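Listed next as structure tokens is one chain, alone, in the form predicted on its own.
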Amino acid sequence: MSNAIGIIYANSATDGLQGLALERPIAAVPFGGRYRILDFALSSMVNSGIRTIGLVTPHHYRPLLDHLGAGKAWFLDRKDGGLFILPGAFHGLVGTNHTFCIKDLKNNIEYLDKDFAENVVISSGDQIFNINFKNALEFHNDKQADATVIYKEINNPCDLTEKVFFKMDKDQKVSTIQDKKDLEKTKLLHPYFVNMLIIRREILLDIIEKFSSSGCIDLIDILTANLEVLNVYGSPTCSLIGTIRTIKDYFDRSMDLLNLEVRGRLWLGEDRIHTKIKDNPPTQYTSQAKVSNSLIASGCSIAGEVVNSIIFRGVILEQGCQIKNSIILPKCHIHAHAQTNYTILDKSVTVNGENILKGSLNNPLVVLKKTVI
């Protein structure tokens, strides 16, 4: 789709992974067996036809480098357009509230600058989702609209924290930016912004000329001042969409994956979620493993039980093991009679025999990267 580029706002951070996000951005942070939350978001967009993508990355950058290398699993390692490293200006710091920071796009506008599309498309990186901005790009220009959010549609605002609900006409043009606690009030269905959004590269251009010496703004914070200047609708979306901020959110999001419809709405529709390709051999399962309701990826070692869990890539668990409600990381080794209940294994950690590792479904227990227990 040449009428449009991507910026992909890799940047957020958060205290409430309980480690998980401790050296890795939200973005980088391992999901679903075999791919990084950003994957879905970077996906979505070469799925929509986007050829030309910026990813706004923090300070600690490094594991992002190291899945997306050149692009090529996501069809970016292009002479024209492809994957562009846009170093962000606050490294999203922890406790701001700013999810697409003009003073970034400052920093990077040469990535604006030098490309001839009509619309950049804006999504966060720290969401979950498979999305085909195809319908909203259609939309955004047949309404010649300034810019389009895209929005999902709820019933109880309260189920939802630090969201942006908003007010349209018949015409789906954004009037208003409603206050949650009038919203509370209502039974009615109310739309809410899921942190993506198009406009037009000339506008975006305009509003960083004269927004960017002014600090941290936020661009939805600027269209939501500008309403009575500016065109902007609003483009509705089916698709699940979950944030990850805390670790009740990422354990939840990935045991949806357990369910069968969950994993045919994200992986086996018409558009596919990329990441990076290792050639592991396949899943080694000995005649004592015992697997139920449990997502598996390549080369590991099955010898114990695992049931209702998430394995990832190369993990080894031995005979008399046991593995319950929990989510193991890459490199993981489970030695014999040690158990696990609700708990969420970062890279490279090593469980001697007879070790009990036990959460609540509430508060999921997160080993940090390479601990030996």
The other form holds:
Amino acid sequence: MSNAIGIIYANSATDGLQGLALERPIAAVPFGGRYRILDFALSSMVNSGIRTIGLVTPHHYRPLLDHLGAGKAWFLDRKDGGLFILPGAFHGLVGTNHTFCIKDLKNNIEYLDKDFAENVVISSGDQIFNINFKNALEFHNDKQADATVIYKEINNPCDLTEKVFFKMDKDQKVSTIQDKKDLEKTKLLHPYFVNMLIIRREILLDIIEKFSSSGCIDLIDILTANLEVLNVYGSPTCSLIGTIRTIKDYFDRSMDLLNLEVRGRLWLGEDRIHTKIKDNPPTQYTSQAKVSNSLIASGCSIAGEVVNSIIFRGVILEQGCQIKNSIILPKCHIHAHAQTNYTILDKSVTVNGENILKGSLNNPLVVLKKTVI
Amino acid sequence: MRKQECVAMLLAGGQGSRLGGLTRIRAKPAVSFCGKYRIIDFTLSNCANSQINTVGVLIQYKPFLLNSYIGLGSAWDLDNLYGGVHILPPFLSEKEGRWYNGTANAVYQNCEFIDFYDPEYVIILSGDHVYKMDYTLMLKFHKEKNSDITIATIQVPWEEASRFGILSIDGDERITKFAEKPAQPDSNLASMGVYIFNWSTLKQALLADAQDAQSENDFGKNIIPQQLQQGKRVYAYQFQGYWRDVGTIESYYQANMESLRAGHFLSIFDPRFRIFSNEDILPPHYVGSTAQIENSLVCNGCIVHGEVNNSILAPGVYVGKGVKIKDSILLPYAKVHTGSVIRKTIVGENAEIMRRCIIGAEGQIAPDQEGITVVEDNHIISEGSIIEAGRNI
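With the form predicted on its own already on screen, would you show the form predicted in complex with the partner chain?
Below: every chain and molecule of the assembly, starting with the one above.
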């Protein structure tokens, strides 16, 4: 019996993902061969025993709802609880930096109001992770915390401009927020918030009531500004692979999957990542196939050469084509002797024979959905 | 309960003893096939694709893994508003309890189930055949011929005809003669073990058969010949397509291997008639830098570091470095460790082959079962073992 319900902010937007997030929210961007980014947050909550999950939707929610359906693949088609769609507030500009906007919750106050759960687990929908929240929930209850933030430690904070760093006392209670300038002076491990937290439902309702009139304000800002009055604790995780905000993030985190240690943390433990099932047949290799250090999903037909790449479901690679350091999304068709290097092909792209597509490590080439080259 | 036009009775209780180690812990319909499927997927998907919403699955032999695989039938979209999948085990009644004693007896004992839906027609299916078939076409034929019983048939090679139930038909496709496994077959038209009965005809036949102490209570041996003798209208529906009985190690192996051929008959890739399965959700398979995969099928969750040639890797299979796999079928979660060589072998589910083994080695004498080696489910073969071709471990 879980005493927590979940909220996933699936409306985080970015303009850093180029074509990939043009017509879909980050949460619906395909990732890791067969998943969408949202699957990681959703599966983590379900695997933690949470059976009531509200999903804050962005304004272009079609791909998201298409993927989710009634939530059956995550065991969320339930009588008691289940999946709730929480229409997000319309924020106008893409790229606002709010993570957990209070206004989105104000619009959906019924969802929080009518439930009896003690706690609410809140996560953003743009992170790649496989975290079981059971330990954090236990810790949260033991400490009788008002809120528990999940954190990760890092010793090289220079490239993490958007992160919030903080200090904790011996009891893991968050005491102060740290200025980033101070961090660079020391070489210690520094904890920072990852975008997941646990908060008492009653306190969350209080906060929404008090702050909703002040427009778009972020729950994390409210917590950090009220550390004297609220009991905020920190609980560590090491199972966060990363956040996807830019095309470089997307490329690097995808390539991380070729590393056994990363796959181990994400996929090979007891808790599975669930996703929509397509009932594809197995992947077929012809006698000309040559594959090395790559992840290949089901339903593909492979006759070409694939090196250091990630191939999604239903991709056709014809004889003599060369796929290197590339990410090929579902249903792409690469004709004979075409080549790609440091390229991300969105869904259903066709690359005709002999074409050569080439990006670079720091600037992978992105080809829009359904493009014919 | 809403009346159904056609109810399917799926015979899935047989032991499948000729599959040896593959059915030691599970019923034949639950045996893995062609990587990601299990044999029963084909029949259940055929039902789903033929709008047959009510399926009774008759089970008896080691049913747990089969039952848990079928569940509510949601993987095949058979968890319906009306009907659905019903698991029908043998049961106890007021006076006595009985095991299912023959295929006809199994259906006879579940007359109440069929009466509950009060259908016009009952289609009898087998859970151990691999084929894609739209039963609505056969039902249409059954109605057009105003038939009492329609038997699905397929042409088999003459030399194999004596392994099947063989039918002779007249110009109107009405069956004139039926012979179960004849030594001298009159035709090469074989019964596929798929029958459509008018429910009234079937019920009468089952009641009569139950009274007959001499009967083996079998559809092919008793019910069909008796009905022919009584002059019932029995027609042959000629199915054009791919159909395989995978009841023996040899036929199971051959049918799997056929799926590797280009332009595969079954066309499992055809999205208009999909075969559904109740798969574990596993990540994409990983192919390491030392791997070499040729002419093979590979499923999700596999990790491949060695050479795989002309083989099928089911979900979650591990192939270590320096391993050579040729002409083999690795069932779900089988593991083959560094340096082992595997030739023409079926490696059972969760079986583990430790380092430097040779499985399917050429022996002194001519091997049994066409040289196919079988490693039983959950079996662990210790380091450095050499196992000759054709053995069952």
